[in-house]
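As a starting point, one isolated chain is supplied in structure tokens, in the form predicted on its own.
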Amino acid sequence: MNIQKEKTNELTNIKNVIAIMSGKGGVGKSSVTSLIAVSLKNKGYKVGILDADITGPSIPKVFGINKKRASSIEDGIIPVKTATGIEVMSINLLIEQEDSPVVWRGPLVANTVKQFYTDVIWGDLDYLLIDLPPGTGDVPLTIMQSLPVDGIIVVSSP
């Protein structure tokens, strides 16, 4: 089976895509993602975080940008930048009320995550970290099959 990998827009150049995943929720994926992003940024790398946990996004709150909103221009979506310069895209940077529930079926969630990769203007990034939802559902499967993932970090509880 030949699976076509998604491409970014022409205003995006991502060198490395790292997926952070787990078999269950509550093990610290978002914490690990955030800590890795800050560490890479402190080493001088350009970093972005794609919060792929559509029904339970937490990355904006971790970085204190949960009251901000991503903006849209003709060429795509502009992610929100943290105080330290990490680019972030999350569903709750698009919806009016950040704590509104997102009750979508699997294919819509998976397509939204793909659009966060293809339609967001990430610019030049050394690393794009993808904070996946727990388990092996539609989103993790879609990411692994359709995005050019260079590495995976699996977070587990001791």
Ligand SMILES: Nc1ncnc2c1ncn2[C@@H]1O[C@H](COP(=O)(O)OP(=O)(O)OP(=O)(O)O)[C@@H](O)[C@H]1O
Second form
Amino acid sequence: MNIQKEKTNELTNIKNVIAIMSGKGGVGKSSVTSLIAVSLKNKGYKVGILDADITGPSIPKVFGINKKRASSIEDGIIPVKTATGIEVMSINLLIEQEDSPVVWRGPLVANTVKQFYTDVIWGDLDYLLIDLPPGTGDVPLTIMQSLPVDGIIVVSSP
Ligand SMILES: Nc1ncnc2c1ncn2[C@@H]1O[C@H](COP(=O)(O)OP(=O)(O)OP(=O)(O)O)[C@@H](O)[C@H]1O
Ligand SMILES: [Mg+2]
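Next up, the form predicted together with this ligand. The previous block was the form predicted on its own.
Let's see the whole complex now, leading with the same chain.
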């Protein structure tokens, strides 16, 4: 099956897309994603995190940017930078109140995640880490099928 991969905008150039996934929930995906982001950043790479967990976003809270809001210009959405310069995009940074529930059907959720790849002005990145929701639902399937994923990390419980 040959599925067309999504492309980023003209202001973005991403060298490696890495998805962090798991079969079960609560095994440490978001923690692992954040720790890898910080260690890559410390090594001098340009890093971004795409929080693909739309109904349970946790990346903004990890980095203490959950009170900030992403802004949008004509060319796309500008992600929020952490104190150490990691670019973050999450539904949490778009909704008016960070604790509002996101009660959306699968296709809408999957489209939002795709837009986080295509419409966010990530700029030049060495690594884009994608923090996935658990399991094999709409979002992990959409990411694997429609984004040019270079590698995956599967987090499991012992
Ligand atoms: N290696 C670890 N050792 C101990 N506790 C951990 C470890 N990794 C994560 N935790 C704790 O487990 C909980 C879940 O972690 P995390 O949010 O990273 O999991 P997740 O897989 O992203 O969850 P979700 O499926 O809800 O997105 C958190 O309270 C976190 O502090
Ligand atoms: Mg998580």
